[in-house]
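First comes one chain, alone, set out as structure tokens in the form predicted on its own.
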Amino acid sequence: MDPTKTEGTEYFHRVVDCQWACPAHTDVPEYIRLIAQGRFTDAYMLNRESNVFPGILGRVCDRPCEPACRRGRVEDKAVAICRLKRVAADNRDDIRDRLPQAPHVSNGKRIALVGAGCASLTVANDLIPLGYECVIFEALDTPGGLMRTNIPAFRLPASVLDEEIAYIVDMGVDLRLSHPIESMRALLEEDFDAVFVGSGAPKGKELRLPGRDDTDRIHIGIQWLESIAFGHVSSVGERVLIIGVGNTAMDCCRSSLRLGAKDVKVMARKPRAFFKASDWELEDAEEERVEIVVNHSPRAFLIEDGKLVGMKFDVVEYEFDDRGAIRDSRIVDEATFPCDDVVLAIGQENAFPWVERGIGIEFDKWDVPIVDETTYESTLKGVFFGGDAAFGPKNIIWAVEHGHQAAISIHKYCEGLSLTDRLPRGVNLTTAKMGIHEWSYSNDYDPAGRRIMPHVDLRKRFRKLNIEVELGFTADDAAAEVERCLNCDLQTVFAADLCIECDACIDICPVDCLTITHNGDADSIEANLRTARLNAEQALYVSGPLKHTSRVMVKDENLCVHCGLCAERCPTGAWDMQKSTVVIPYASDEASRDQQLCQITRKAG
């Protein structure tokens, strides 16, 4: 095998396995580091560089990065990086004077948002600052979008919101509420250079059985929760039951029993393997007595004398192939729930009736517009897409990501730039060596486990619509979760040169993952690995030829606890301990190399 290519790649950002899993690159190994030593301001300002909204995030991120943490292949339990975000969050000073600030002059360039959701707010954030003029469209009296309409006040607080969109909005964001647009037609006629649209995916999906269309008490799940959120709906029947078994569906069920439902069933066409919630979601709703139904499948809605008096579903069992996956399905039986009112959470998808068709902006199939998924433009130059209106739902991390990367394309495209010539992300090492046994890090192996999050009470939390039910880890307890940390982002970092074959390393690793062995293809080298390799997916580093055998020294790095012991143990300094620092270029730092390169080409001329 060829030596692994370390310089000028993704290698070691890929070993970062929280942060390559985060759809926005957050530092998490560097953010929970300052949290443990207090630097509560730090620690918020560094994860709002990529995120934008730590206080919200922390409370309701979908936490694509704990399945990825290394933690959970050491223990079950990955680190609570989400509620760690919350600590710096709850826990930090006033920020303002740190934030970024519109110049003084504009740059004479405008451009519409549609929609004050996360996305939109995200290219407002990065592009104000370059001197962009923006004017944010939101059909509500309030902004925030969907975080606001369709995410509970006892998972996120009113105030959290609030504050967070307002560090963007003061920045000098024209925030144009009750204005829905109505013609992408008559917006593009207007004097903007751009058009962003981060409108959401705000129509719920139907069920249509029979009885649908012969009771008011069938809801859709987004529209129901808009109507809580705005106080349109402050009761419910004491039967409910919630068709879907997505996180949606899993804020229906919550916000059923703080109406006063006293029975409470999640209906779920598959088994728990397959459900689309995330596992937490499902712990918090079976906390609070939420009863979860498998494989049911809707047949018809029950109608007695105009009245929703119940539902009927096929009974379903499934047959598995090897790998788990439905191999088939046949209904064995028939069942009966009594209910008051049916709450419909199987989903969401775009609505772009306002979007004239024949303008230039085409749709795929599936009536969704077509996007480049580099540059969030749409098949109409100067109108992009971001969010859940791009590529259907997902969650508010991938629509902040996606929000960077559109405000990249916009300052491209009103600058007359390619779209597609972006500055890659870079990653920086810096030794963490701070004595001949000493690193900055702390790197001894904490067996604890997983942090318990702090709940208010059961008997308290249905008492409102708005107590927040989760309490945040205390400034002791977010200590001792950091050290469950692994440190992912200190690199092992390798010197063939200076190896001397005496075997120190691979004597000290406490988790076997070195081996020196003859070079060969890559099947001889996983054979003689010490530690059978149990990730394909994740590298394995292989140096170049060691100088007195010409033997390669094969790092897993699946297995890598990164504790720093080879280090200490070389006698050469073979192996050192670095500190990597991913570079994320935003919008900012696109303007500030298209500005070098104008004046480099204006003193060659």
Second form
Amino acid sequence: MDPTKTEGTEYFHRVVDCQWACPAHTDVPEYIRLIAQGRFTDAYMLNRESNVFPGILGRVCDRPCEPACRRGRVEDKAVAICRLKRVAADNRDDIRDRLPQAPHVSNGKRIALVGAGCASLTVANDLIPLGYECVIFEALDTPGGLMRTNIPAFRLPASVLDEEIAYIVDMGVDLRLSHPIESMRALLEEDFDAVFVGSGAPKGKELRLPGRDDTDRIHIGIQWLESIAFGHVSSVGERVLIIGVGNTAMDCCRSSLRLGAKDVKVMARKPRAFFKASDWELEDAEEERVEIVVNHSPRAFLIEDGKLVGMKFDVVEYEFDDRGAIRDSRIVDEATFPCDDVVLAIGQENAFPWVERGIGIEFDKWDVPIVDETTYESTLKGVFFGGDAAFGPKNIIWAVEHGHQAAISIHKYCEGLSLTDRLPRGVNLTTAKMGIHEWSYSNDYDPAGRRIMPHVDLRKRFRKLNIEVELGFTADDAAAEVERCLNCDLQTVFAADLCIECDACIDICPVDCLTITHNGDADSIEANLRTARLNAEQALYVSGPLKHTSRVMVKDENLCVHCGLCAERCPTGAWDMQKSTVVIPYASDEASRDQQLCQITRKAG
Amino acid sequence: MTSIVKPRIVHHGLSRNRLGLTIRDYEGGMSTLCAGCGHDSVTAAIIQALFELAVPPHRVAKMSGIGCSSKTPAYFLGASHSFNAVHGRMPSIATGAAAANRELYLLGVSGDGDSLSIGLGQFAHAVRRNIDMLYIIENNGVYGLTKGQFSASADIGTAAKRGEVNEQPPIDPVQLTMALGGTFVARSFSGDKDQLVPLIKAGMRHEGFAMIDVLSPCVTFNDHEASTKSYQYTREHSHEVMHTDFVPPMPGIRVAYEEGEVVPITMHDGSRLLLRKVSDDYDPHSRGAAIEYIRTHQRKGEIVTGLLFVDESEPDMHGINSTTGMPLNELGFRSLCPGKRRLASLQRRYR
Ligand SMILES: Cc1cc2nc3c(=O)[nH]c(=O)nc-3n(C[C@H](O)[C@H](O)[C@H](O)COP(=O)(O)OP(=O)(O)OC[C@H]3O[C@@H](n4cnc5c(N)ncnc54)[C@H](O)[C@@H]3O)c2cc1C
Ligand SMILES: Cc1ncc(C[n+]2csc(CCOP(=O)(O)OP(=O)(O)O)c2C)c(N)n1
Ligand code: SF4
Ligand code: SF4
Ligand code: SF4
Ligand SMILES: [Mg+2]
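One more: the block was the form predicted on its own; return the form predicted together with the partner chain.
Full complex below, order starting with the chain above.
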């Protein structure tokens, strides 16, 4: 094999599995180390740079980082990355004087943002410090989007939302509440330099079955949750059926319990392996004694005397192939479940009734606007989309990332620069060696298991709608959990010309991930690895020829625990542990690059 | 905080041997040797070999003398017996242990100083008695522990780190062991586990004295350009004549090999060694020819490696002395201590 290219960004960034998996590329290991040092405010600020809402995301993030976490491959459970983010938020000092501020004079550019959800707020967060005037139009009388209207307060307290939204609004957002935009055409005619659409995916999916229109006790999940959030709904019948097993369903079933329901069932069409809800949401619902019924496909709503009395289902049996995918299904029975209310939680869609067709914004065959995946620009120049409005419903952290990218595009658009000529990501490396037997990080492998989030007692939590269930990690929990992080950003960097092939690194490696072997094709190298390759998605590093024997050093990144012992035991310093910092450009970086370019051209002129 | 101790991580990629143990169960304490010392690699090879052989760790007695090499039993098989003897005196302790408990696997680790300088007399008698043990000499040409003085295995012309040149002829443990009647004689290199691990397995299974001279560079005092025991010199000058594959006893299973190229040797416990000739003109069964071959190549500056001589037919110390078949600690009190009357009758025989 050819020597692996570790120059550039990709190789070392990928090694930091969590940071690679995070849509906004949050520098997870660094913030965990800051927490370990008790530097909660610094940890919070580092988070905020990329994910903007650490307090919110420390509670409800979809946490794609955790399934990616290397610790989950070495043992069974990932580091509680999300919970640690909340530790930073819970323990931070007042950070307001560390927030970026708007300059005294504006740059004269005005941006319209539709919707005050996390996507628009992120755009404003990035553009206001550069001098842009950001006007956010929000249909409701409060900002926050679905984070406010749909994520229940028992998962995300209003105070947390208020505080983190205020950080942005107080930078100088012109927030126009109760101000729905009813015509894109009209908006475009106003005096704005660019428009950002962050209006979300507001339409809950319908279930057209017999009896659907004969009662008012069938609710659409996301609308129903919104009504609960605003106090328009404050009770529900004793027996509630939730249709669907996504995250919305989990919020609906748990909300029902808080509105007085006694018997709540979540009805799933397929077996558990196919559930859309995250594991932890399922666990939390089941802890509250919600019953999840599998293999039941809705057939009809049962109405008697104009009253909803139950629902009829087909009982389905599935056949699976070797990989566990469904090969076939058949109806084997039918079943009736009595109920007083039904909540439909089977998905969400985009809807843009206020965007006129034929004004240059093109829609695809699903009636979703065509949006560029790098620039987030629509087919109409100067109109950008982000968050759920761009590519359909995702989650908060994706909406934030869209916001960052759209902010870069808006800035470039307003400056008349190419939207695609964006600053590349970078990786900085610095050695972590501090002295003899001394490295700049806590490298010991702590076999401790993942800490469990303490919850409010089951008897107490239903008394009010807004009792936050998760109590947050205690100081002891946090202190133990931070040590579980493997410091994957401390990279093993190899210099082939220094290696004397003494095998010291190979012998010491606690996970046997290093091999010196004769070079050959990928198969022959893999066949000679000391530990079989378990994960083909993880990189295999192959060095250049070693000077004594022309063999090569091979490292399987999969299980490396970044203990640094290879570098510690290497007599020649061929292995070094180097701290990598992934540099993610934001609108502010683009702006300072523009400024520097300007100065250079001016000097040259 | 920096930790320099190898953590015990039972990761998903670990395999288990016949006893259900992982290789971690064959490790020992953290090495305090210099980073890059060849001895650490020999330790790793021992761990690998014993794991693959599925030797129960508590059935092993590790024996050593004094030196960096002799420290290494602390770094493998944490759950076994061990005796760290005074300098050069390990062979007699091992002889005693072998006499007392013939069911233990004796694994001696020594250095060129420990075995060829101060301990040469002891070593010679252990070979002569054909003690049933594996005796590894971690040979680096110097006294590593006392900061690099030449040992008895230093070659003529090799230079110390500070520049002084050795003028005295070396003792080659391989030729010495063969001359003394050793029944299993091998040479290997710490940097070549493909060769070393099967040799250790074979040596563990050999009934009688198995000596492996492992060239094991002292990275701190003898790894410079003018040294003949450096990593680079050893790699450039070693020459494998006989490659050994170790095949554990597998009743009913025939091992396929090409007739003529491979010499099979069946060992006492039914395991087999497949000796593959790398050099055509080498015969591992002829003591005289083997010594001649090694000497000739030594004169040309070549280091001959591999399983150089093996003879499975000679009896070990117990066989020679017709000792009891059981370990002494398993004999009943009456057989061990037959009483005054038996003692008196024994003594009468010598009056
Ligand atoms: C029940 C439920 C639970 C969820 N739980 C989680 C979770 O735990 N973790 C997670 O990461 N994600 C979760 N999500 C998804 C997440 O809430 C969304 O992906 C995210 O809020 C999208 O942000 P956004 O800024 O794109 O849009 P939104 O948050 O939807 O905000 C859009 C805003 O635009 C306003 N608006 C719409 N049209 C107009 C108009 N024409 N004029 C003016 N204003 C308008 C809306 O009123 C709204 O305030 C959940 C979603 C649901 C439905
Ligand atoms: C009776 C006695 N004499 C001398 C010493 C000093 N001494 C300690 S180790 C050693 C030499 C060890 O050399 P070697 O066996 O080659 O081991 P290495 O350190 O090279 O592995 C000597 C002479 C001693 N400990 N005891
Ligand atoms: S840092 Fe080095 S020794 Fe530690 S696990 Fe990774 S490769 Fe192995
Ligand atoms: S410890 Fe260093 S010199 Fe020795 S094999 Fe590993 S990288 Fe090469
Ligand atoms: S002094 Fe030499 S023999 Fe001793 S530990 Fe260091 S490198 Fe190994
Ligand atoms: Mg020595």
